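The chain that follows stands alone, in the form predicted alone, written as structure tokens.
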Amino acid sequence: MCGIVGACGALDFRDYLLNGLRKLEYRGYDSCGLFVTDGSFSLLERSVGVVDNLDKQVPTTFEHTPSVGIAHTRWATHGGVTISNCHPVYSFDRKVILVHNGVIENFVQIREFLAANKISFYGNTDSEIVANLIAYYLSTSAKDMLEAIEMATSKLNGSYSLAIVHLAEPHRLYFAKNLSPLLIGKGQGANYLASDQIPMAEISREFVDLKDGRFGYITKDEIHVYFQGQEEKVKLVERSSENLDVSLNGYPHFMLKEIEETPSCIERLIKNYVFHDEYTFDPKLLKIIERASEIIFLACGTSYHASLIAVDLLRSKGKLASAYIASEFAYHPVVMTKNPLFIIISQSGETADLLKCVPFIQDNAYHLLTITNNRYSSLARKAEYYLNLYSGVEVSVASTKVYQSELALLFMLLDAAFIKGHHFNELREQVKCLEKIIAHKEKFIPVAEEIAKYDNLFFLGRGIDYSTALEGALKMKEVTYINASAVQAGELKHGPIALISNEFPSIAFISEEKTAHQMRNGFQEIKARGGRVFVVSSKSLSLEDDDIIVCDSPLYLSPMSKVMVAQYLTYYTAIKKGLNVDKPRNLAKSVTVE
């Protein structure tokens, strides 16, 4: 959700800024822009739409060699998708230019304060008020830019990462950070700034992980970080660039590529968490899991669906467990016992709703385990224990391989803590099952082409298959814009069946013998009302006319094969409808604002 790229020093600014924005496209955006200057020359270009539109506007060579530059991809929160609301934004005197990720919660009050001081606005963003506030303090009471930034940020409520240029100081790039990711990269002859490591991965190996409340500036040779008016010693940390590939490698779309990377992701997990046929999880963590009075999962979207399957597994072993959507738990926390363990699951590790939950956990001294795909993320740094998903960068907005990695890691962790059966060999067999699905993916195309005819769709399941139905429906909604809803199959007669018609089909999952017969009885009720049912079943529970049959799996691994089918159906349905598979409308990959 939004992306920042910036630098100060000697470099090809056009190449770095535009390619940096392209590498951040996966985060989601609806407009973009850049600003470069050397003091005597400045260029501001902004565009609604994709980075390629911006590229066409930016000259191939600059009039002068810039000394500083910033760029941004915006996902609209305050103000519509218009040029006047694009970033970079500038102050009323055009001397302060900045880009901003995050949300300023008290922007209305600050805007009123600025308006009362005769300061005008050209757009409707909360970001513009930050530029104006800095410029206001710089022109009235601050002795320098650092003091103006500190004074301005002290008035802000909410989240922000800021990259700021002051035209009077064209050899410095200022910054400030709170509750939104921002990273400094150390280079040769230049220093860099970005909201993600990826734009800097090929040009920097040493980074500064900025903590909340920090501000400062970089030059081509120096990095200065301040907190509460005092300069801090800069700590450079080496970061691996492993698994940061964002190329298609011959695939037509990232979603298809990432679906088919799932087997290698699971194998990588096994390699990292199993050694000599023994799990390598921290024994202290396993003890905490065993002894916890309850296990509470916090997550959003796809990660929440993965946590539901973990809850099902824990309850089957007699362990008290529950899962909550983070945006609700943050304001309505529920803890039933005295010694809970919280497990936070986040693909990016920067999810704002989850970060909102952390103070409650820490204030009550509860144990916290974070599972993310980003070892350097805010949530990873705040956790008592951390487990990496090792999935590599996932570019497509709709998560596929990371969801599968969450299922696999949760299965291994709970196997190590409770089942103690060394079932990672079953996981290896599941990889073979997924490879068979990949090998026969063309068989899904006719089903997807039929689904593409409809505007509405049910996903049906019972027991563990209902969690898969939730994930399947979410994928279909995200990517195809079909109004897909998950329904517990036994609940059909209690209301949802009223929607069934020859224009309202269903996709049903069958993985469990004890409910297979009841599922098929429900299909007859649907068919009697003109509804179509596409059946996805495990081999031992299948019938000859089932639409898609996958290999048998242990019950708590069966969601992996069923959800891969749902992912393929979603992908091919979107292709049939001619949609943008990797970048669905209105969505962002990393949800860094509430």
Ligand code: F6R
Second form
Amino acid sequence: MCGIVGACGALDFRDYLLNGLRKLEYRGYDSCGLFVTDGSFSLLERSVGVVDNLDKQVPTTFEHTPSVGIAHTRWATHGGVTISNCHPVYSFDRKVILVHNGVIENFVQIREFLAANKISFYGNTDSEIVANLIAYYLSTSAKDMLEAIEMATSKLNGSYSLAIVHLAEPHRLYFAKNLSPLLIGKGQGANYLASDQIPMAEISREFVDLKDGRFGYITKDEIHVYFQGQEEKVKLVERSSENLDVSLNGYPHFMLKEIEETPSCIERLIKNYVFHDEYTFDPKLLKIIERASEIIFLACGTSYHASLIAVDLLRSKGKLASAYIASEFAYHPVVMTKNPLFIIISQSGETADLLKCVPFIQDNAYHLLTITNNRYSSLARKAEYYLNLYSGVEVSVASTKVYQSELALLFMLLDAAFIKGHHFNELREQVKCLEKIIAHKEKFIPVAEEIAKYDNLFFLGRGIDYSTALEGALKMKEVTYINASAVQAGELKHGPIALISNEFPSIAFISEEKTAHQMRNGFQEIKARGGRVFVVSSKSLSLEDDDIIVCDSPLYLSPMSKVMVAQYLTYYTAIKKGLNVDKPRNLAKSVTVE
Ligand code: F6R
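Now the other one: the form predicted together with this ligand, given that the block above is the form predicted alone.
Below is the entire complex, every chain and molecule, led by the chain shown above.
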């Protein structure tokens, strides 16, 4: 789970590589490094921590003008977070230098093979074995770098995108790709490589979206792509017109900016899926949804929580529906009927646990709809039907606006397929409600400052509010490191209440009339044991003393308001605790390893 940038030609390498890494830090940020050369001079700099640390190490001007350069931001999988495990990694003869994103599953066997051939290693990464394998073939049997790369990659099991430099060929940048994303950007007097379009957005208008199994090289003005030994015609596609803006625009943090982008994201979704007051979803897809014997959602983390709301909505319409965490489904698939529809939901579209589920769906010829926020992602490419979330880039590791877009899109899709209504107008009203919450965000600061004093926290809800509680607890624990967990409020007395004390508060959501009374009875039991309850309620169900009151919404849209409150509380709590809000420890934005 790493980010790669590289380039060949005439450009400001320092600026492209370092800023490119900054734009890819969402893919991992525990260490980083870069390598540049023109053949006579080379520079390898690596550093633990964020890109700003590396920036301080890299001279403001290079001794010579480089002709090729590569850089990498890492999220450790094999080997600890140390300088020797940072990329770029180099081969035993120091001639092959590369950056790698992915996981080589058979790296132990390859390492043994290389060790038997007297090749030693300086670090613990699976990436170093790839550099050595290429250098080994080049020094034994391959006629050139291309052949060495083809021979080496044919021995690799697993995922990789590689940007590779050979010291003797400083005017070429080699690459190989399988199961990890890699794009080539076409520029003026230079060509580029990157894990996604964002680092190249301002410099290339066209790019090549590399398919699995491809390898080749770029020069300053040529692009050569090979597959199974044959050169392929290069297919250039226009740069995405989607919002690739990754600047803070005056906000102190991306998390805050992205929470507040939610209304515009939902409006953009409505614009993309509603025309002349009619939904524009593919009628064939709507038929499949309608006729499916059951609907099975697969997702992870935040996206899984969004799918739980859709399951509730479907079940309320009498439709058989379930949601599974992808890492579980991949090994324990459950299909109860003959004609299911699978819906995969993923912000990034690169989540390995989800990719692992796809062969099962395809081998059984089940229908598959994929929803992602990146139409060029691996999951989007594998989709039978695809829907884009159009949320623009989400930089903060904690997903906020995309979760909301997932809810909104699922609501519209199921409305079109089952309810056959025009409830997008309710969604428009919901946007206004979210704008009101944003306008009054200062109210959340004292509540968050109170929460920041505690180490433990329950999120309580019943019915649809339990899904919100799950999402609230996930946000709180990943960003503030408070030990937060969700409890179905009725279950509290069956065990979890044992934890309640004056040091263990709860945040409770109330959106549903039929359980509001029972929720409040439960608060008495908590208070009787010294526990504090922060109540977040819908207006018509609120009491004067409730801590946060939001506007009334239709039941299946109410999670949007409650979750936005939970997002704000998380944000302000993390600020109070002085934490790195956008880059919580141990996490990366796209989880491309199992
Ligand atoms: C939490 C968060 C993660 C992701 C999960 C799935 O804020 O962002 O829980 O939701 O890793 O990622 P995607 O949606 O990219 O498949």
